[in-house]
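A single chain comes next, written as structure tokens; it is the form predicted alone.
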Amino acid sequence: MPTVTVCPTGEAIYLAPDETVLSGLYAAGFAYAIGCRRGGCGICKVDLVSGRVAYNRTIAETVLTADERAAGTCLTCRAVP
């Protein structure tokens, strides 16, 4: 079962297989600024401290650049751990 750990509290959020990070966080009661929920605006970006995510749909380079991905930025509305 995929797990997301929220920093700095260390709270573990368990996600269903293929569930996005954003969906899992909202189901666990977390809320933060979001926009389109479909990978087009980039408002839901967060820092990926460790682990890996995959994107089940193409993410535009204008929304999440290669440099951002390399630096550990994650687009939560599309990222699946």
Contents of the next structure:
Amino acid sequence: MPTVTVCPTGEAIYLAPDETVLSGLYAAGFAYAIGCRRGGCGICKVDLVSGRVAYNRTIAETVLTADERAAGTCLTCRAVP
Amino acid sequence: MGVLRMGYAHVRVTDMAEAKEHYANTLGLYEVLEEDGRVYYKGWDEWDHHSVVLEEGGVGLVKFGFKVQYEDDIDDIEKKAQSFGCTVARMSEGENPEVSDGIRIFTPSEHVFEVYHSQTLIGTEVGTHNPESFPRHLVGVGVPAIDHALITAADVKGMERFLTHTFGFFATERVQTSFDVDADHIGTWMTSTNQIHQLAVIQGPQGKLHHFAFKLADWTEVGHAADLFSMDEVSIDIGPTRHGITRGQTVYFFDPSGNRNEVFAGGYAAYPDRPVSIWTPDKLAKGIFYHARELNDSFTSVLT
Ligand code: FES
Ligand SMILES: [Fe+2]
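Show the other one: the form predicted together with the partner chain, since we just had the form predicted alone.
Below: every chain and molecule of the assembly, starting with the one above.
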């Protein structure tokens, strides 16, 4: 089961297959700045400390740059662990 | 007469197939042309060739088109934009399919506004000869037409001056740091006609789109639109609710690429001699969302 661990508390959140990080975090009661939920506004970014996420949809380079991806920035509304 | 209305919005979408589903099947726009990776739409009650252009690749605004009544208006606006200090380029007929020649203004807010005097006339879906009130087989929301847009700019007061000088727009409502005459402007809602706003500008980054809106008739239609958004799993931002500013009834929602759309009904008749309504930051939340009266940062930071 895909798992997201929230720093620094270490709380583990279990996601359904293909569920986004944003969806899982919100379902578990976490709240942070989100906007379009469609990968367009870029506001829902969090730092990915370890692990990998996949993007099953096209993300505009202006929203999530290659450098950001490399640096571990995670666009949570489109990221699937 | 000068500027008649905002004639088209041209935006980028990350996935054209999903975007077509949204704009054609959920909103009910009529596809009129697909060419060179762009899809052109009109609403059922629009007579010109198109009002929405989608372009695959990226997200956010490419440009807006403003229609003027007479060919001569183009020269007049060109001079005014230049005297304001803007770069203006001539555009030839057909550069935009089915759109006349005109000019392309690079605005102080770093947006691109095209000004044109005609588009190929298609006619509304009900025609002009003993017309029915609406087409019988509308799809989804069945939006009749686009209405207005909201963009962000670093210098709102400057943009208000630009739009007044160049387009002959006047402000109907404003958000200011105070009621004082020398207050700073945080937002301005502007028009050239009785329509409550054709273009609004709020403080924010240069060149960004907050939303573009489609016209609806009343609360019932706004509620019905929201129902359809649930059916089609459209990401709803807020609403149905009312704006204090303009008194319009609204749903904000996002297209599948994250561009914000709105369905908008109502608003009172605008007149250039009507005193401007002014909102201050302490009441801004009520001005934007009249019922929730709460505004978080994402209202001004969620942009494409
Ligand atoms: S919420 Fe807009 S990009 Fe994720
Ligand atoms: Fe609006």
